[in-house]
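This document starts with one chain, in the form predicted on its own, laid out as structure tokens.
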Amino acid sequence: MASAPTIKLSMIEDDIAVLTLDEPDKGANILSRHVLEELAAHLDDLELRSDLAGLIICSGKPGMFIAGADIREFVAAQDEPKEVFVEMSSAGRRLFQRLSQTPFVTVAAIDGICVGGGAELAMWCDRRLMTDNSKSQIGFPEVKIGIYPGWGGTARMPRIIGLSNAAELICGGENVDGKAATALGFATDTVPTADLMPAAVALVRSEKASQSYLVDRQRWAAPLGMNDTELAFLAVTSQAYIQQQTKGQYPAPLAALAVMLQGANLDVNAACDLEANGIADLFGTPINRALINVFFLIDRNKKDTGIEAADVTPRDLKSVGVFGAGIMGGGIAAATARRGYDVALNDLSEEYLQKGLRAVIEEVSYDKSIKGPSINKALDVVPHIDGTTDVADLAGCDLVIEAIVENPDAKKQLYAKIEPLLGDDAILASNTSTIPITRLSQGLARPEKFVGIHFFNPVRKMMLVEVIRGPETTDETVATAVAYVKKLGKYPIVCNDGPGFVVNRLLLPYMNEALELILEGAPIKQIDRAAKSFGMPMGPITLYDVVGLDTAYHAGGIMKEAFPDRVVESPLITAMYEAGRFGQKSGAGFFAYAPGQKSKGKDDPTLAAIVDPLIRKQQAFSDEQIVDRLFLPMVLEATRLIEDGIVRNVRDIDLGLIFGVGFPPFRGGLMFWADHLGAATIMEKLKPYESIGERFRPTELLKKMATNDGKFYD
């Protein structure tokens, strides 16, 4: 059965055609093979006409122009010979290039997201208009999946906006809005949404009269004409910046820069040929496959309701209460208020409440353009934020999130006060990071309305939120929590109850093993360096200082109680805790921190007095051994999560670790990385360490997979 058409032809005036993209039954327009074939067929017909002054390309979806190419079609070609992908790239470019060769003016009228292949389609038009809608953004995110624009982006963009600007846009992979795109010269103008089509018609008329688009067609097809000194300077400065940002672990930005520099003084067709050959070298590499996997993890999460039942509708929340005005509570309140909810922030302490309220208002009213709080934004949001020290003021909230100290007794005492005040349909949630929801729900009158909603610190930056269902939590409660988290613009993963849930349960073996390595003679700096070389944003020892050794000490106690056979009670963390060395917050942990410079720790000569007496033996480790010691226990614990039924899908593990603790995206996720190694290889790697204890002994699931040559992603 033929697919319903995506592109519709109409005439806005007698001599101006409009092609409107509106993919049926989809929230976004995607440039799949059949859509490209439709575009080619329309151009075949339109190019034969002698009565056209212009063609306008627009979208029928408000706030959405084109979301890019169909990644699944690219994945299907990953194992094809290089020549196949070179031709895929060249064919797409030749199609779009026709927009710059028609006997009439072509204008892209952009309202909404215009990225990847969509930005390349717009780029090949003679002119581009964008709306002032905040959703209207253009960008080339291809480097985020390990490639670069392959339909002419690296060749034509430098000719339109300049090589330096194009390098920044393409190598950085970030979007820019209409105002910035106009300043760059990508867009001719930025107009109100209601004026987009009239402005596009007027632009066709003015270009037809002035013929300036023909001048630009010639200019943008020619070499840039830059001298060797200019190119060399741009190469050195850009390469240094990219290397600093990527730490050499993401090859696509450097490859994109190289192809732009090499093509700068060629004609556009030769530059496009360079592009097609270069991108084919990146496509299908392990890093490309890993980053595409991350793309699919995010895409799956966006569609996941958090429950298996299809007939459950999440409740519509209007007001959210947050108990606890500290760092976490304040962060949750700010994230919630920013998305238009009415928020009641509660704390028993007036002092902490006022401090928390100031922080919330400052965060919500922050304006990037002025790099500080905006008075107008503050005036808009203040009426929707209420501060109170009276628990009764939370009575009318649809959802109440508790974010107090990680102490089960304190939390349960608070629930006893709050729950009787709430409406029958209201949801009570805990932001606990480790305490089982089952334990916290004991004594509640409505445990079916109780759920864990675990945000990560700092809430403003961290995209992951764990939604934890207790034994009696209903599907409606879970679905409502998931919908709420998604409205905040974050990624919720739903898991069943258990100590540490998903992320902290997997993080603990990694952190715990780092302490054991110290006690076996591994230098602290080598441990951190090996982890960072693997791709972690910081080493585990530095992470202890950032999280707080007091927090780690208490969390470790909970996990030790739950898993005594494989959680080591480290004498080192106990000694650090008793010495008051809590990390950045106290000015000293494994490193020393000067006041106001918490982000950078320095060596502390006083640390040896605590560490040295506890070292059990002195031995040398290779970086590979340290990586195995840190990450193999994580893989084993992940297999236990699967065996215990804590996670619904192994992909939730990978999404959780990437966005919860910064597991390197270029490895695709913990389980994706494990599949890349292979279960049999992991079994071999574990053999030298099995004598250490249970935490290094293969699980039944891993043994089965090694025997059957299975994959976690299967």
Ligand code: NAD
Given for the second form:
Amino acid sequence: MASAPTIKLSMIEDDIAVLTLDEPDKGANILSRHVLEELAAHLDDLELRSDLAGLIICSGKPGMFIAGADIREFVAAQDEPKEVFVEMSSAGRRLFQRLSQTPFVTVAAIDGICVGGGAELAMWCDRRLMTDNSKSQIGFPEVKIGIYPGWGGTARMPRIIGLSNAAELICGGENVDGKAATALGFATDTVPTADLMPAAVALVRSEKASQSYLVDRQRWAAPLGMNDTELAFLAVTSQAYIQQQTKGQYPAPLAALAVMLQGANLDVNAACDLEANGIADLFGTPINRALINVFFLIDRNKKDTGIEAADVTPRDLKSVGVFGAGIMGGGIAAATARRGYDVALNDLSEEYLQKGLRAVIEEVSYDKSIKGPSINKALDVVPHIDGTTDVADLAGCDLVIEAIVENPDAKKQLYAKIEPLLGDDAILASNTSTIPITRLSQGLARPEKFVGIHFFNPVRKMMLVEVIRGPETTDETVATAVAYVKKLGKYPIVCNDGPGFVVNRLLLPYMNEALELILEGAPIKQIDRAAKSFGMPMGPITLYDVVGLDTAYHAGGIMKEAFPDRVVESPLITAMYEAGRFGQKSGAGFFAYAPGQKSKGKDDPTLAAIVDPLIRKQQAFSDEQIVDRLFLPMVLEATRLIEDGIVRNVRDIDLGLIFGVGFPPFRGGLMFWADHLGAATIMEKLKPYESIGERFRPTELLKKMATNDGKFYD
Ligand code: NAD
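Switching forms now, from the form predicted on its own to the form predicted in complex with nicotinamide-adenine-dinucleotide (NAD), please provide the structure.
So here's everything in the complex, that chain up top.
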């Protein structure tokens, strides 16, 4: 049976047609093949009509214009030869280009998100109008999946908004709102949502009268006419900026810049041909595949309720209490208040409470668009934040998150005070990073309402949150925690309880191995450099200084107790800890830091006195060996997480590492990378290291994968 159409034709006035996109049963309009075919069929009919003054393209979904092309169709074509991609790109462009050649004015009336292929469709219209609400955004996020706009975006955008603006928009991949799009010249104007269609009709009329759209049709089809000096200047400055941002690990922005520069002085069709040819080289590459995987990881996370049961609904939360106004509690309170919850923040000490509240107010008042505090934001949010030193003041909260000192006795004493005061349905959560949720749940009257909600530091920046099930936590509690985390705009991954949960358990073998490498003669800088060229945002040695060697020392102790067979107790971390070299916070760790600054560490000549006596051998390592030593134990630990049933899906491991510790997105995630290598290759890579100890011995799961040629992502 044929499915209902996505695009419907109607007449808003006798001579003005409207094409409304509204994909049945979907929250978003996606430009799948069948939608493009529908558009083509409508244009076939409309182009023949001589009675039309204009065509308006809009969406039937409030707050959603078009979310882009259908990435699943790209994936299906990933193994096709280059010509297929060239044709995919050219055919889409030829279709949209008809919107700039019709015998009538074409206007895109944009309310809501308009990105990727959607922005290109709008771009090929003669004019664009946007609504003035914050949901209306246009953008070209293609570089985030390792490609660039391929339906004429790199050719026509520079002609509409100028090459420099187009390069910034397309190579950066960030969205802009209607106001910014108007300032750029992409949109003619922004209007309130209710006025969008009348304004689009008025625009058709005024364009028809002035005929200025015809002038632009000619202008935007012609070469840009930039001189060599202008082009060379733009090339040098943009390349340098992109290189700095991508560290040479993401080729798409530079490729986009190259076609825009080469196409600048060609006519638009020739520039489009260049685009189609160039984009075909990016499709299907390992980086494109890896970044598409990340896209799907996020997409899956957005749909995942955190539980398997379909008949459990999360509870509605209005008020959230936070215990502990320190680094984490303050961050959690601010993130929660920003999303419209009533927040009560508690600390033992009045002094810490006031300090914490100041930090929260500063954070919620920050306005990105003016890069500073906004009085309006403060007035909106601050009345919803209460500070108190009285535990009883949090009694009425629907959710209470404890973020006090990492001491199980202190936490349990607090639970004993607050739990009897809470409503029957209220949820109690801990932000602990190392104490088992199982242990903290012992002695609670309602362990089924207890859950771990583990934010990462700094809360403002880190997208990942682990939601940890205790032995008696119910589905409703988990689903409510997941829904709350999503409301904060973050990615929750649900796991079962176990030492280090997911992310810290995987980070530890990597960090541990870095210290072992030092003691086997690898230079500190080489270790960090190898990890960074693998794609990590910073090397493991620098990470020690950032996390704090005291924290790492205590966390290491807990992991050693849990996994004595494979966690090495490094004499180096003990020596650093005993010397008070805690890292950035104490002014010295593996590097030296200027007091009171979060500056980049400098070499510290006094470090040798601690490290040198502990070095066991003076071995030379290649960067590849260092990468293997750092990341293979991580892969093995991940297979143990799966074997132990800690994670629900391997994809949670990958999402967790990318958004929890910055594992390089261009590798698609740890397990995606492992699949790329193949289990048999990993077994081979492990062989030379097996004598080191258990931490390098293949697990049963890996052996099974190698025998069956299996993939973690199956
Ligand atoms: P912090 O030392 O910055 O803040 C803790 C606050 O709790 C202090 O202000 C203290 O006065 C207050 N406090 C202590 N006992 C209290 C009580 N009984 N009632 C109310 N307030 C009390 O600590 P933090 O770094 O924010 O860590 C808090 C929790 O978050 C810990 O469980 C920690 O393991 C976890 N965590 C920390 C990080 C991190 O990187 N700092 C990351 C993830 C999780």
